[in-house]
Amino acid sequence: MVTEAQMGGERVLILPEGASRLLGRDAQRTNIAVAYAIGNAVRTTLGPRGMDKMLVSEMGDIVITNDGATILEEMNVEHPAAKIMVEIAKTQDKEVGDGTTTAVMLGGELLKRAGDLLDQNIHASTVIKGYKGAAAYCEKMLRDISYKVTLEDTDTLEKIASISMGSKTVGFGKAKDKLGKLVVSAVRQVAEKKDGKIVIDDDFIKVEKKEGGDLDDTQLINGVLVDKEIAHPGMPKKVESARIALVDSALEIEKTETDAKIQITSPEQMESFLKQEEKMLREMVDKIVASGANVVFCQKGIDDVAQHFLAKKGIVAVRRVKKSDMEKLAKATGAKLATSLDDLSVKDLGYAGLVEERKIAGEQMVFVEKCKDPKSVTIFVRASTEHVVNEGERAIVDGIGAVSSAIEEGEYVAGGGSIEMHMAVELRKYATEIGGREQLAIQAFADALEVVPRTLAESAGMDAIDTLVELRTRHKKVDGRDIGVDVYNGKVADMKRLGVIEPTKVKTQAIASASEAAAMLLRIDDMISSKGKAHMGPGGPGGMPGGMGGGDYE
């Protein structure tokens, strides 16, 4: 370990006391380990007979998943190589949505590949070249052999939803073709056309959630669902062909922004004083009632006082909503955000079929239903108890992020590792005609590939060898493309005609980000960590006077 330096006989202190470094192959060698180590953590869930993972915090807090963006968000890693994997996890999730399994699985397993071609005296310039024009080449590939999808493709659609949810807990049995077909609806709620290209913003997809009831409760609302109360017991608790007012400024009396006292010498100042408070609030009632809104969205707080004017004329008010959901009621209801009463006029009211107070287990949540064309709703998930719901949000996101990807992009291939068997026959052939070492780095990233059959093959208990070889032999031929591993029926079958589909966007960002993460671990060939000088203390480490810390001496 290279800490100090000789310098004229004298020996200099480079690093800090407790610093650690690795060295050229050492180096390559721990983080591919690393890199593999978080690879084969996640692999196991892939795929609808995938296994899920507990994960424990150090508050005690339990998550039950197979979610690989989730895993890993949750196993709080430390290793820096480590850490690059889970962005890999992070950036598939914002990216599509969906995929986050096969994307980390891929860049531990072309770095595990990379490791072999290292000990046989390849250098890493040459794998990484290897791996960027295998990359380039699968990337060009599957924009060449995709089918098309358009936003009217529904039934296309709801296979892509729900074979995005298929791999979750609340994809078994018909709970995920039910999904699958609100993600859907949700989608092509929100999609708008700009400029000739279709745009969604999952923003405005809103997936609140409840424990409670079943899955099939799971519902879609044309709007909506504000997790608040109606702020006064006297207010309607059902509004139907509700105008809607949104009001980002609070309906109380400002407080001065010094502090700043009033003398009171008598009895009747005092009761003008109240009185002023009163007839303030009640102008700013006035103000509302005058624009014709009977039902009001605050951002900020509103008075008792003015609750209860409020309460008299009939109009329904809701307090302190999230800035994020008065979006999306704008969105849904077409009002516009008062920053001011003042400026609050008929033209800014919006529009809901139904504004009603329900009290879904034991919490009252306000629903805005009804919506004329809605660019905002909200799909409420239902599921007995806090970890199944918890599950189905996160395959209710993972739909979103998949449908959404499709429609976008416009384009999907055969899932159940059909496309990824497909590009490892065809990187072999185009390996041939490279020639060189390269040649070598770009049948490691065919092998790499592989990785995705071989794992759904495993998950479903056929072998793994044997489903390998069929699949090559299978891909060889004219109309073998779309074939994969039927996990349900343990065989090979056409994933296509099974309907087994994914968006494109879902393999070229998994590609994508393994590759460019591989390429980004195999250049370093030293690791300097200067960790130790983080818990140097007052009085050195352990922060005890005199550098003897709490676990220092025996």
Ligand code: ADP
Given for the second form:
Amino acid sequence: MVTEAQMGGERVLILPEGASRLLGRDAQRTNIAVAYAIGNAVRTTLGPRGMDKMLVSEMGDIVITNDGATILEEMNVEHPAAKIMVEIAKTQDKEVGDGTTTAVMLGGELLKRAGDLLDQNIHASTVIKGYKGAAAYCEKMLRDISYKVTLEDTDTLEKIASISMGSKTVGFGKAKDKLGKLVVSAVRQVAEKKDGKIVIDDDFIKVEKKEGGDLDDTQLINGVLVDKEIAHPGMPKKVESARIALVDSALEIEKTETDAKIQITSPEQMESFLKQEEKMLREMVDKIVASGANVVFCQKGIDDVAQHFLAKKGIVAVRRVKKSDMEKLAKATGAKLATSLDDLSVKDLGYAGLVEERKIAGEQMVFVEKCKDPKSVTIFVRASTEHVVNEGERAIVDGIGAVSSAIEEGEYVAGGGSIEMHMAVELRKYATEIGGREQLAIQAFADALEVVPRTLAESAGMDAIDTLVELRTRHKKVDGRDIGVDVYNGKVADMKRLGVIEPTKVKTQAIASASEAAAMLLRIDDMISSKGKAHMGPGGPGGMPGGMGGGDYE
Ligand code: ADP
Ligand code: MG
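Target state, the form predicted together with the named molecule; input state, the form predicted on its own:
Below: every chain and molecule of the assembly, starting with the one above.
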């Protein structure tokens, strides 16, 4: 191991004791094996007939999910190559909000096939070049063949939502259509036109959840659901036509930072001291009263005495509201956040048709609803158990991501593996044009894309090879490009006609991040770890998640 250098005949240690190093093909081989294992670990969850995984944390917490990003996050991988694969999922989740499994699987598959090429003595840089060319070709192809969709296209958007959510187990059943509609309404409500473009800030679709009830009870609130209670029992539980103040400063007497001692020597002094405090609090409340507000959301604390005064004036107050909720409330009600009570005026107040505290599953929550054209809304997810409500939330977040991307980009493609098959067929034609060794890399890219239809076929209990052969044949014909895997009927069919459609961005992003990650890992021919060997070999504690169906690297 080269952990030292020669200097004037003397040996100089470069790496610390216990550090380990992998060089050349060994480094590549290890990284490829690990990446492929990660891809394989999430593979079985793909599509509506994919399976779920149950993950148990060190603390014994259980997560049951089908969501690629969540699985990888919970797996707590340690190997550096595995971490790069997890990054693919994270990027996909952040950029699109859906397609994480696809992206990670594709990354693993690209690397596995790159490994085969390296074994045939094709240089990594040739593979990388071929992959880059293939990814660029696919991106252009996707742009050329996408179908168009607009904000007004309710039917198409609802299909995109329900396909995106439908691959999670909870998406089944009677709630599916309702949830699709709900997601589309929410996204559409917060969509804003900026410089002629439609912009959707997902942050302003709050997804709040509480177990209890049924998935079918999930509702869209035209405003914000604040998971807090009203500060004082003497305050009204319900205010119609609410005039809302958002206050950033505390309704408390500030305690001095330093230990300034106040000498109180007589009961009279004590009384006047308390009187003084009370007077200051009363003045604060008077400022709120003067603004005309009948509901106050305070980001900081509210003193008991101030609460009492507010209650006497019939003003509803909620304290210690999260900053993110304050921002959402501002967007939903049109209120301006007042940093000091002195600045608060009638112009800063927002409006909500109804502010009401309701008891949900034993806990109080404040509903701020019936806002006028709110640019911030809440989807309130209900389901029978904690696990279902959590997976329901993940499904809805995926749906929001898919619908937002479809609207922002204005484009969608047919799913069910049809688009991947189309790209594979076209790429193979392109490969012959390129020729040379690079052609082999482009072909490998095409083969890797087929992992999607292959996995969908397997999940439906179909013969994977027969299905791929049939798909390839159909795709070579005119009008064949939307033919994919009908997982419910176990046959190949026109996916667009079946309504299995997905935003184009899910695919472009998956290809971009998977191919970039593959190139990044292939470029590494020297791995130095100061943590020691255990973290770099595929079998060590931080190695392959072999127990998750990932060990069978063929
Ligand atoms: P990801 O995390 O990649 O979104 P999913 O588990 O959501 O993984 O599966 C998405 C894949 O399932 C896509 O390729 C999509 O086209 C496919 N799919 C979804 N619904 C259907 C369906 N009804 N029939 C066939 N394929 C479907
Ligand atoms: Mg999905």
